[in-house]
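The form predicted on its own is given below as one chain in structure tokens.
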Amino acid sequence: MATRVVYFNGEFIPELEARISIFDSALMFGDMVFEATRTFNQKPFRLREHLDRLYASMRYAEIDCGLTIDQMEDATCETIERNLPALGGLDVQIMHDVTRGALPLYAGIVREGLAPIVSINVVPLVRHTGSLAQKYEKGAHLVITPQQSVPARYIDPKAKNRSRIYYKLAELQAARMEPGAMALLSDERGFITEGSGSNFFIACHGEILTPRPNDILRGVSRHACIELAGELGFPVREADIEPYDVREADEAWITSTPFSMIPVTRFNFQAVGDGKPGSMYRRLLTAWGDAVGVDIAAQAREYEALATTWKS
């Protein structure tokens, strides 16, 4: 089978050879920005929206990667095209990483030089969505963690950056609270913000609520969900959401690039609604699948079966 390749500063190299120095600013400071999108039927989903956010993140971090957004889009499409023989018809995660480059202190021992490094890689979503397949029917359990979101006045979460150890700490705390539980973060006032890599929604009395876009990553999948809700005639409102509101909600769900939408059927060890995926969630997921030409939950089950013997 063909070997996957990675776009690396204008060249295409084997995936296993794509490495950066231990003296790179990304490793020293978490000083890099990134984007993760995915394909449906091997076509990128809302790629331009992801790239718009990537370039907004670079402006925030004051990184000039040396490529225009059109050049980045072309490089992305070429990366996908070059990897098609190695993908076996599977859908993939598309990852863009942009690091500031090595620190000048180490100029003499870094072979890549000091300029920013741009890499684009594609990895089949077998483990990404396969590991979540059962949650499309059973739902996820979200718990509010002691680790809170970092306020935008410190690190703006609207810029998608790798300085996010607080997400990892929240995940570790959630796993200690209950194996398999997923983290849900809050702000300094106790209002719910986001998951560790997902956006949050509740539905109550026919209205959809999602946290205000202040101290959250304004997800592309969040935006897609809001658009689909509008097409289905569901009113959507950005609001301050308290834990009380989730306990009283009829249903809840999270959105994220790899899995699109997953229902939340338990919150802080209590059932959400009747403890089953709700009707609004199901209609939205169906509409999403119709829009991209993929049965999203069925694909996750297919990938779950593949994951048992998946090597790469």
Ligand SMILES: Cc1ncc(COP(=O)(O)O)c(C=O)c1O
The other form holds:
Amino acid sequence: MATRVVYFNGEFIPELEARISIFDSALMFGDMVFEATRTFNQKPFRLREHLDRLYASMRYAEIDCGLTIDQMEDATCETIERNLPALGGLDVQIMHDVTRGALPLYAGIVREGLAPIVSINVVPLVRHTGSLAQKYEKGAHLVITPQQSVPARYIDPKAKNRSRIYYKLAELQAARMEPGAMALLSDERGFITEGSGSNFFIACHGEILTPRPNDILRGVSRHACIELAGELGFPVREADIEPYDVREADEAWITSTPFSMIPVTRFNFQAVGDGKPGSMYRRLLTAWGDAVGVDIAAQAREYEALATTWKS
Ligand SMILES: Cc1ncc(COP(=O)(O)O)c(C=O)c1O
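For comparison with the form predicted on its own, provide the form predicted in complex with this ligand.
Every chain and every other molecule in the complex is listed next, the one we just looked at coming first.
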């Protein structure tokens, strides 16, 4: 099969050759922004919404990548197009990475110069969604971690930036509480914010609640889920959600680009509702799949099987 290529500052280069210098501000400070988009049937899902967020993140970080949003969109579509022969019909994660570039201190020893670096790459979702396939039926176990969210007044999580060691620490803590458990972060007041890579929802007495959009990344999947809920006639409200509310909820789920929606059937070692994926969750996932023409859970199971022999 053909090898994948990466858009790298205006050129297309083999994936293995795409490298960021150790002198880049991204390595020095976690000083970069990014986006993760996915395809369904090899068509990007809500690409413009992801790019709008990428440009908002760049404005937040004061990085001018030198491309207009239309040029970024064209470069993204070209990256997908050029990689089609290497994808074998699989859906992919599309990553946009924008670094500030090398620190001026190191001018002269960085081949790429000091300008920001823009890279766009695609990787089949085989491992990303395959590793979660069982959770569509069994559900996830979410635990509140000692590691809390960073308040927006310090580093704003609405900007999708890589200064995110706190999400990693939360994941490590969750895994120590129970292997396979997923992290759920909270704010200084104890209200739930988001997962380490997902947004959170509960359903209670026919109403859907999701954390207020302040100390969280405003997920594109969160938005898609809220819109689908509207179409299905489910009321949705942004609210302060306490662990107590999750224990009392009928259902819970998380949303994120690689997997769309996964039900949460356990929370802090207790069952959520009857401990099974709920009916609102199921109707939303079905509606999502119908909208994009992919059976999302079935695709994850297919990718799980593929992942056992997957090399790249
Ligand atoms: C911290 C965090 N919250 C939420 C999300 C979900 O965002 P999206 O639906 O745009 O993928 C992500 C995605 O990676 C994330 O990293």
